[in-house]
Every structure is written in structure tokens, then in C-alpha cells.
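Below sits a lone chain in C-alpha cells, taken as the form predicted alone.
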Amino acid sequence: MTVTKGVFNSDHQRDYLKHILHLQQVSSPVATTALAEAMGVAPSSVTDMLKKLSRKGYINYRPYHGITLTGEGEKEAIKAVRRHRIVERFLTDMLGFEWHEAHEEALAFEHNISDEVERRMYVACNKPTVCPHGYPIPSSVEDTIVSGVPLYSLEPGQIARVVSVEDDEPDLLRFMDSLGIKPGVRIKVDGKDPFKGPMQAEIDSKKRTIGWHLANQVYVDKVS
């Protein structure tokens, strides 16, 4: 197969690489159906894009065998993830956007800034290490791995600090905010109902009830 490399000139292709990177950390090789679901597109559209990315040397792809990033694809994916998270940080820290607004706002223009603008945003925000949602601002694949365990894995009496939240959905982030759940916040688990029932917790001296689904999207480091 002939590999055609050159300037990476497709925002859409870059978004695919970001999703492949994320899914690859969960299960590798990445299934085409999993990628289609994550991108919110039809499997046939995914197949066409995968062929283009493969020809450019950004992925290893064979039908029915899954997808993995090549070294070059990994490099582009990391670069895209880093820029997105720096822009999110700039929007919240410098322009006053709420964390539930930052993801969508960043998507709207992150592809249209230069490397120098990205660098200056990073410096203006005092070289942050994480985005507003607690995800690392990466320089390598190792930097993209989120530490911590799901909040729901904690038992009554345990205390933890929120590291990150897994969802970029604005309504869910807004709801988390109403409960006081944000990176850096301490949570004490008071109780947990059986059979995937809700958990009872204390956040900022307030009693809260957190459902199973939400508690599994909040990652924490145990304090005790």
C-alpha cells in the first residue's frame, strides 16, 4: 500500500484521530462500530474516513480487524487533544465561560488558530496541567491517561478528591455543578444503595444524592 503523507489539512480527520486515541485507551484495536457510535455517524461514513486516514499513514486499518493509530497518527491526535484542552482552559480562565460551555465553544474555533496563538494561550493561563474538566493537557500518550477511580467504587465512610469528570455534555456538567461536583472538590461517601442504587454523599458540607450513572462518570483519588 502506498502511504501519502503531507500537511494535515482536515479538521474532520483530526477529530477522528482524537476519538480513536480515546477509544484505543479503553480497548485496542478499536472496533469500527464503537468509533461510529462515538462520532455519532453511520458506519459507512466511518469506513470511508478510515480508508483516507490509512492511505495517509495515520492509522493501521483492516476491515473486521479494528483500528490502531500509527506513530504519526498518535502524534497528530495528541496535538489535537492538547489544543482543545488549552482552548477550553483559556475560555474559562480568561474569558469567563462556565465549564459546561467550554467544550462546545472550543470546538467552534480551535481548528482556526495557529500554533503560536495556542502557545500564547497556554502561557497566558500560567501553563495549566489540566483542562476545566480535569483531563491532562498532554505532550505524550502517557499524559492523556486519567488517574483515579470511579466515585461509585467508593464505600461508605471513604473520602476522595475529584480528579476529573468523564462527560462533556453541557446539561450533565451543569447538573454536576449544581451538586458541587468539580475537579478538586472533596466528597465524603455516607451511604450507597444496593443493585446500582444511588449513593449518598457530603459535598461542601451539603448532603447530596448521586445516581449510579453520574457517579461512574466522576473520577476521584481516595483520601481515606
Given for the second form:
Protein chains: 2
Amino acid sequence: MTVTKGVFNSDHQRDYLKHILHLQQVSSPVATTALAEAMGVAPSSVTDMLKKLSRKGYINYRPYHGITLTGEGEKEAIKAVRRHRIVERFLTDMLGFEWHEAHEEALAFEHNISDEVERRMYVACNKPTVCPHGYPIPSSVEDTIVSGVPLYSLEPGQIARVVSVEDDEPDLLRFMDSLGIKPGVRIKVDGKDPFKGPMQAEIDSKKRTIGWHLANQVYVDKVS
Amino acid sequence: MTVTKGVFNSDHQRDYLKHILHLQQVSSPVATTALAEAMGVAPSSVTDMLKKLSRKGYINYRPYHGITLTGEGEKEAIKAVRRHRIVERFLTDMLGFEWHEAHEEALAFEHNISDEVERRMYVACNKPTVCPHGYPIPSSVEDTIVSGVPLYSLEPGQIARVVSVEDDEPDLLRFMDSLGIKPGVRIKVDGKDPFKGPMQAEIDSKKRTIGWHLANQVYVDKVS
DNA sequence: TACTGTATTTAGAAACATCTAAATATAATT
DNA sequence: AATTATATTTAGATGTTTCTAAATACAGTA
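Please move on to the form predicted together with a further copy of the same chain, as the form predicted alone is already shown.
To see the whole picture, the full complex is given below, headed by that same chain.
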């Protein structure tokens, strides 16, 4: 007789759902390989897990044809995302971590806190609406939709304000930090090379050169 | 190739060491059955784990003759105890949990936080010296020694102050709470029955009856 | 000293996530 | 349409903790 924590036998299953939700917003259905890369495991491991998640009713799984979340799976995934972002806020707001550290620290223990601890962290941080990287703290599916456009889509002369920054690559986040790119910051595009070349921009009245990859991980709202 | 977190493959191993340290302070060497009961698993499961811990050098294990911690094992156990008590403090001080809730909530996620999160919790709580139940937050072995005497050892007429309260039975803790027994509280013994009967005491100028079991889980310093 | 009861360990099994290597299905190209 | 390349799944294995049931060791009593 093994003790089962809540609905899930394992915390990893929630992680899978979280990543499926994320990948699903880019392209659906989600491919095994894409999920394997996101989870940092071998594709065969993903296949095994997909069978389990499917059996439990969290995903629609057609072998060789990818997967989508069921209503139940989506609900669980959103709960996982919400929790992750609340824990990130707690780490930055209450323990003084930098925003680029928060993501990884949160991953380490977010699965193991109770709903009550999550609720209290949320309240103690004054019910924040976004995580340190600018993503909404969701209650439902609609809340998970990323607003804004990629920084790279702007043309020279345009001015924008940073809404959110992709949070899953700590090194990149640290680099963004050194460039002064954070939610809320104003960016003016000076120049842009065609064919995925770097772009030039003014951040906090300093001239910066920003690579294609990085500029596509920053979401902005156009100001003019 | 499995990813190993730090020194341990599993968080459970640290839990074993923590409980061995605790039991060792009552009687050494520690028996398999005692450890099994403390961990809430079958004795055979303990035997398996003892082999692993022994192979790794954390315990001295002589089959059929019990176990003791090695220097390395003691170091790890103390780290685990320290972390547990810091997390408890964090839960009561920063998230407003009751002291009888803190123990279980801490158990849920204490294994998964990084050393840095632990350090910051410690600092954010103003470097506390004791946990919510009155036990010291240890840096070395000496710090783990429980001071005071069991409440039950007092004689009628004596007055004492509560130092610490056994923390591993939430129901009992809740009951202590309802009696007003907490670290720092003053207790005056009014009467005491022989042969493990209940004792009468005055807590916060209210007359109380306290059972033998409970009175032995409360440690006090004699005032007069 | 032999017996008996308890403590402890072994044997055999389950459930979990993961891996590598091999087999198969699908998609793309010639 | 046949071939090739890629994506995906299956097969077989490892390592983790845990269990029950059976075997063994120890200790206390007759």
C-alpha cells in the first residue's frame, strides 16, 4: 500500500502537463520530441508517461499523432503554472532573490508545498497578478495567454514597453538583466538587420545590440 | 544516467538520518523496529535502507545489533534538523501558520529547497535560535541536546517555564494549544497522582488536568 | 541447556521514472 | 510508387522505495 499524494502519484506528471500547456499554445497537437526536449528526458520516456497520463484522462493521445490536453488536464496544468508563478513571486518579493534565480529555485520545491502554503504565499505577496518575468498568474485558461508581440517584430523608430520575458533559460535571463531588459522597461528600436540578424535598440538611454534569439523571447506592447 | 541531487539519491535517506539522530538521543544503538515506527514503514523496508546508508558511510550497522550514526551521518542529520526547524519558523513567522500546523507543512517541502533558500528564510526570520516548539536550531551536535526536564517530573508546588514541546504528533500539539501550553508559558504544579496518573496544574491562572503521556512531551525549566 | 517469543533479515514482488538500442510508423524526396 | 530520413514507440534493463510472507537470529525463561 503506497501513499498517494493528492491525485498524482508523482510530481513529474504535473510537470509534463505544465509543459504540454506551454507547447500547445505554440502548436497543437504537441509532438513527443518537443515535449521530451522541454522536459529534458529521452523521447521514449515521454511515450511511457503519455500512456499513463492518457489512462488517467489528462491528455488525448493518438500514437504517432501527438497529444492535446483534456479539460481535466488543462485544469491541472493551469494549477501548476499558477503555483509556479506564485512561488517565483514569493522568492523575489519575500526572500530577495533576483528574477533570473527565481525560476529554478521555484522548480525545486513548488511541487511539494500544500495548497494552503501556496494560498498564503499569494496573500503575503499582496495577491500579485504577474510573475517576476511578467507572465500572468492564472486562474483559468484565458489568463495564460501571452499578451504583446516579440521585440524582434518591431521596426526601427518604434517604441515599446516590455511585458514579459521567457523564463526557462537562466543564462539568457541573466544576460537580459545585464542589458537592462525587464518587465516595464522602455525600449526604442534604432536599427534591425534582415534575416535574423541582431537588432539595435535603446534601453534606458543606452545603445544596445540584441540578438535574434533573445529579441524573440522578449514580449512587448507597442507604445508608438 | 539518472540525475542525482546533491549527495543523496533520495530525500528519504536524509529523513532516516534525522530520525536516527532523534532516537539515538534516547537510546543507542537504535533498533530497527523503533526506526520503522518513527518512519512509518515496515521493518523490512528499514533493513534495506540501513544497508544503503551503511554502504554510503552514514551509519555503523551491525545486523541484529542496531545502528549508530557515523560522524558524516551525524553531520547530515543535523543539517536536516536545522533545515526543518528553520522552515517551521518561516511558516509561523512569515506565513502565519499555527505552531501545530508548521511541523507537517515543513515536512512536505523541506527536502526540496536549496541551501540558499534555507539561508534566506533563516535571515528573513531574523536568525531565530529555536523552532516554534522550542527546540534549538542547531549548527552542531551540542545544539541538538534538549534542555529542561519533563513536566511530569515536577512535584506539587513547583513552578516552571515551558522550554519545548514534542512536535511530531499534530493532534497532541493542537490539544496542548487548547490547554495553553507553549514555549515560554509558566506552569504551577498543583497535584500529581502516582503511577502515571494525570497531574493537576495551573496554566495562565487556569486549573488544568494533564495526562501522563502529554506531560512527558513537555520539557520545562524549574523556576522554584 | 533447550524452548519459546520477539526482533530482524531475506526472498520475492510491485510501482515509479528513466535509459539505450532496436523496431516500426509516418512524412518527405526522388 | 519506392526509397530514405525522421519521429515515435516497443523491448529490455537499471535504480529507487516500499510491501508481505517466510526464514533466521537473539534473548530471556523454564
